[in-house]
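In the form predicted alone, a lone chain appears below as structure tokens.
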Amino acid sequence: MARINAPAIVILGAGALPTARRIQASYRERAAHTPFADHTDCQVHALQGRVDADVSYRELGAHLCELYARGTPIVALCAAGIVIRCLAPLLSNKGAEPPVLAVAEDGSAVVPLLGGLAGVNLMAREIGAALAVAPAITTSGELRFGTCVLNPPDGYALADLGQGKRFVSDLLAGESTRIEGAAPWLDDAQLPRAADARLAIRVTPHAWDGREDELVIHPRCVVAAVAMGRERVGGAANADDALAAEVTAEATAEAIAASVRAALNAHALAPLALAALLAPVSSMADPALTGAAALLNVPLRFADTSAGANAATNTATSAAASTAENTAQNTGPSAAALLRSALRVPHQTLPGAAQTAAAHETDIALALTALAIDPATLGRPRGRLTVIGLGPGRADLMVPAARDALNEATDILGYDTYVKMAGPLRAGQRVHGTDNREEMQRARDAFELASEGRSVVMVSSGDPGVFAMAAAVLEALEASGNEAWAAVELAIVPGVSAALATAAQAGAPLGHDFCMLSLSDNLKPWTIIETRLRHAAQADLVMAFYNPISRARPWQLDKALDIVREYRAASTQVVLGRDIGRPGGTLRTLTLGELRSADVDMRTMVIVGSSLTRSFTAAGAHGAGWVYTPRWYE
């Protein structure tokens, strides 16, 4: 089960300002009492350049749409006619679109616009309580019932849309009806009710017969806990094993997720009364636990089980076991009895697609408590270790991955300068900012922080790869032994390198091949550096110079353009790119001749062209300088 995305509330202006930061603190406040949410990372959205908020976009229509996309719920500051204008191509499936509500800027008024089925009315009465308004509610339900019947809370699911609007229809028209099981949202509800009504509103984890007089809402209070049978074979030796490796975990996770339903449909419970897919803790790093919960559209969570003789059956009974004891207040008899009747599905049980699984056998077990289950109180995830690069630094030239990652993380890592460059990051975002020569100790900080079941970003400028933190990352790992830090789910996300933000404001100077060398010797000896720089010099290529100059290394920059020198005439083309992508950023260009080390410092980028690097201003009296290096060669 999905949690509650929050809302992206987007303003034009900075008269919107403050009414969005009363809704954003209303949101962030209830989602400290609300279950199943987490609205801790709702945030103000505004047009850049125009106001200071928590993200930035340039175009209104583009990023309104990306959100929409996305599924992100919309709370748009602005006239009604404007965000309709800008959706009004992506509407097709009323079933599937995220709540879209138009605010007043002034806090005056709240429109509802799309997404009836997915919570905008019961949104539209929350934000209308926090400006002091009403909301301008128009579904003939809402106004009649004082709820959408077809919007359940969160942790429920309703069974069948087309059977919803058909029961709600029948309501509008006179019928009445009753209610069985539990539903404490509907008890303030208007609805016409009678003992001995026709319709009837079922709320039961078990499947629904068709019965057209019923409407049926599942409590996702089922959990499915897998016990991996035969280990696998480890790690691929070559691209053929990597590929059969592939292949065979996607197998594997269609057959748990085969399971799964066979021991649903066993027991004849609905597939949406599946809140999670439990495993151990053991079985953390297995890509076909993570493909099976994406098949079966749960969350997969991880507990400690103790391994007895038989572990391939007794993972699955105390996991579910597990679950059912610490999810759930009341878990009542219901539970108990299920686990003692070991509710397995056997292997060789299974339909034909299941038993292709040529890894290894699973157990399937089924925990069923009597309230919904929220994921988040089942063991744990598995931790999450992503490496990102900032770019340059100006917010439009980081990757939307990077930023993805920022936004989803619970903990952050990086060089407080690089860390600062993030932002802005949500509230509830646990930053550890540290010096910048403690690169080996900020990757074991962050690996004990992903293990403990944490998402956590280590922050690099640039590109992680290149000079940055992703190599210090995969040491830390390598040199560990660790197996709980081997189970993170790690993950690298490129970044524009200095070399190529620079490269990219002069012109092509990286057009042809090029090498990228770092100048100092903190890690490496100066010899090195000498032999690295005379082979790239007889060799012609292209020289991207990183960390060229110091107050403590002062003459390795004269050192290496002497070197240079001898290979280069002095016309060759360098190019000095000083702070590109941030305020204050310069560029330059000059010659090998012309260039001294006082026109450098620690945060410039220096470029040395090759023999055919050549430098020209477009025509027209006010024509652009660019330097390229030709793609061909002489």
Second form
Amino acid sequence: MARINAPAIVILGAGALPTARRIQASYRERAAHTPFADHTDCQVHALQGRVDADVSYRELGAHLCELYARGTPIVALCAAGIVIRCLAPLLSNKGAEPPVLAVAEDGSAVVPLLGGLAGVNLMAREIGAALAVAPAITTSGELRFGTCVLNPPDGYALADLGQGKRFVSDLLAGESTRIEGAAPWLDDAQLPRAADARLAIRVTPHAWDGREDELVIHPRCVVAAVAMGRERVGGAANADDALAAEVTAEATAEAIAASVRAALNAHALAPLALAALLAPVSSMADPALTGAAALLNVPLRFADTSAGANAATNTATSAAASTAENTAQNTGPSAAALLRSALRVPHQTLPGAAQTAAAHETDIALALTALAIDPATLGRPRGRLTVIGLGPGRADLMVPAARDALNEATDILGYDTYVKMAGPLRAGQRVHGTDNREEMQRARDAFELASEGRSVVMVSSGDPGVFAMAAAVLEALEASGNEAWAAVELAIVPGVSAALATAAQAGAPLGHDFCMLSLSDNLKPWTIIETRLRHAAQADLVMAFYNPISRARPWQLDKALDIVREYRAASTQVVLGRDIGRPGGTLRTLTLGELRSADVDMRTMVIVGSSLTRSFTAAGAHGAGWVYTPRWYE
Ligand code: SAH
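Could the form predicted together with S-adenosyl-L-homocysteine (SAH) be shown next, to go alongside the form predicted alone?
Next comes the full complex, this chain leading.
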């Protein structure tokens, strides 16, 4: 069956936890060899305050609706009626529906409720097997045939759902069917078969012609090879050019997608039979190709073929040949056939777009094989390097884009401590933890991995651009002049920096102009630090000190404070945040006069207020007060 996203196992009370953990264990075992489609982990969600599990939620109804809307399969350990009532407001919307099941708290009953086409019955069978109970399957087709005919496995797509439903009700009414084409997943199904049946299940890449006596399923067995007719001009000279290049890329993407559709159409092939877009490695960094693959909703892969004349045909030929090799055991090398060579597609010229578009032509060639193609076996993907910030430490202070990058990563690089903070990681994700302080070498390692087609995440704490890895990564890229590195899809995802996390906990000390300074003289001369401190102090900026002190730099903080004290009163507010957002984190507010370097270590953020930074305790309030810098100035 098609792969599902990681299910959320939802419980209300502690009584359901053991059953929830059993179901979770069986899904985790399975994810170890077949990761979930969304690359996340199967977790137990529990009502806040009642029981501790992996994820806590405040209100069942809202939580179920949120999971449902995100397409997360739901296994709710509570009464079926509760689940139905909670989701009822969303059910009239006939969009894609994730599987939803109710399971009895004690594991004695498994009831599939929603998501018949998304594999809910299969999940019910799996959970039933894990709990050793028979699932309450109520779907007639499923009961009769032992499989959902309308939910073909990965690599296959149903041509038309409406027709599919009609077809299955004909079968249920007692008709038999023929099977035309290769449908290995139906071998064990108890379908009523007859060679001379009126009805036919046809597995074919060719488009359905609307015949009502056929259930058409398309194997994704067509690869479209694309070669850009001309080298694209790299590096926009100015902002206008950059904008033009963006506009051009978008238009080119649309033109490529349109010509792939036209080529499929010319051969009566269904768009759903397209398995992948394949391009020469030399055009890996071309955003138009990424855009075209997204428009066609297929993966983009790259093959090592020479550019220039007939590049598309060559690429398609090699794709067909390599696919033939992959499927040779089943079908023999003749399974692959080159369908079409060099369909030249002149692109439209946009007003204002650079001449690049004008003379641009694209070759498209289609390769067709007998069985569905796993795109992961074709050439290689464009490698990715994403530099992320984890935030100060707490999982909920990491931005979702960073979490997504971690979930999708094949390789994770960073200091051991940070990599641990990034967890839990999936089995199969390669971790390249290191104590190595050589940041440039780590950046180069990351590019090497990414240029092999891997999906690499480099972790920093806080924000990756604040005294962390992002600058090292860019420095390595600029210095290398390496084209394979330049072709890597590089992205930097921001994070909550230590100064921001500390400030938020104290109140709003950074509420007016401020600066961030690293007191480390490892990579810059101490004299520069002194000059900057003087100017910042003179300008009455609030200052956030990163790397304030370490065993190797014992005297620098005292020297820095001496300089600040020349300009700021002893009563100036100071905030010390240590291990903010981590276990045992502490926050302290004191004055510049009281501050001693012994109060500070390398895990501390020091925020020195301006002349206006103040602290107060709200009337009648207990405990620590607030520190803030007003928005106005005198
Ligand atoms: N990229 C990181 C900063 C790295 S420099 C960020 O944006 O936060 C390392 C320094 O950051 C430490 O010496 C300390 O001064 C500060 N720091 C990092 N994490 C911290 C935390 N959780 N609490 C307090 N200070 C922290």
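Superpose the two forms; the largest set of C-alphas matching within 1.5 Å is the rigid core. Positions refer to the first chain, counted from 1. Since we're looking at a predicted model, the values are computed, not measured.
J.: If we fit on the core, is the Cα of Asp106 displaced 2 Å or more between the two forms?
T.: The answer is yes; the displacement is at least 2 Å.
J.: Superposing on the rigid core, is the Cα displacement of Ser597 between the two forms 2 Å or more?
T.: It does not, since the Ser597 C-alpha is displaced less than 2 Å between the two forms after the core fit.
J.: Can a Cα shift of no less than 2 Å be assigned to Pro583 between the two forms, given superposition on the rigid core?
T.: No; that C-alpha moves by less than 2 Å between the two forms.
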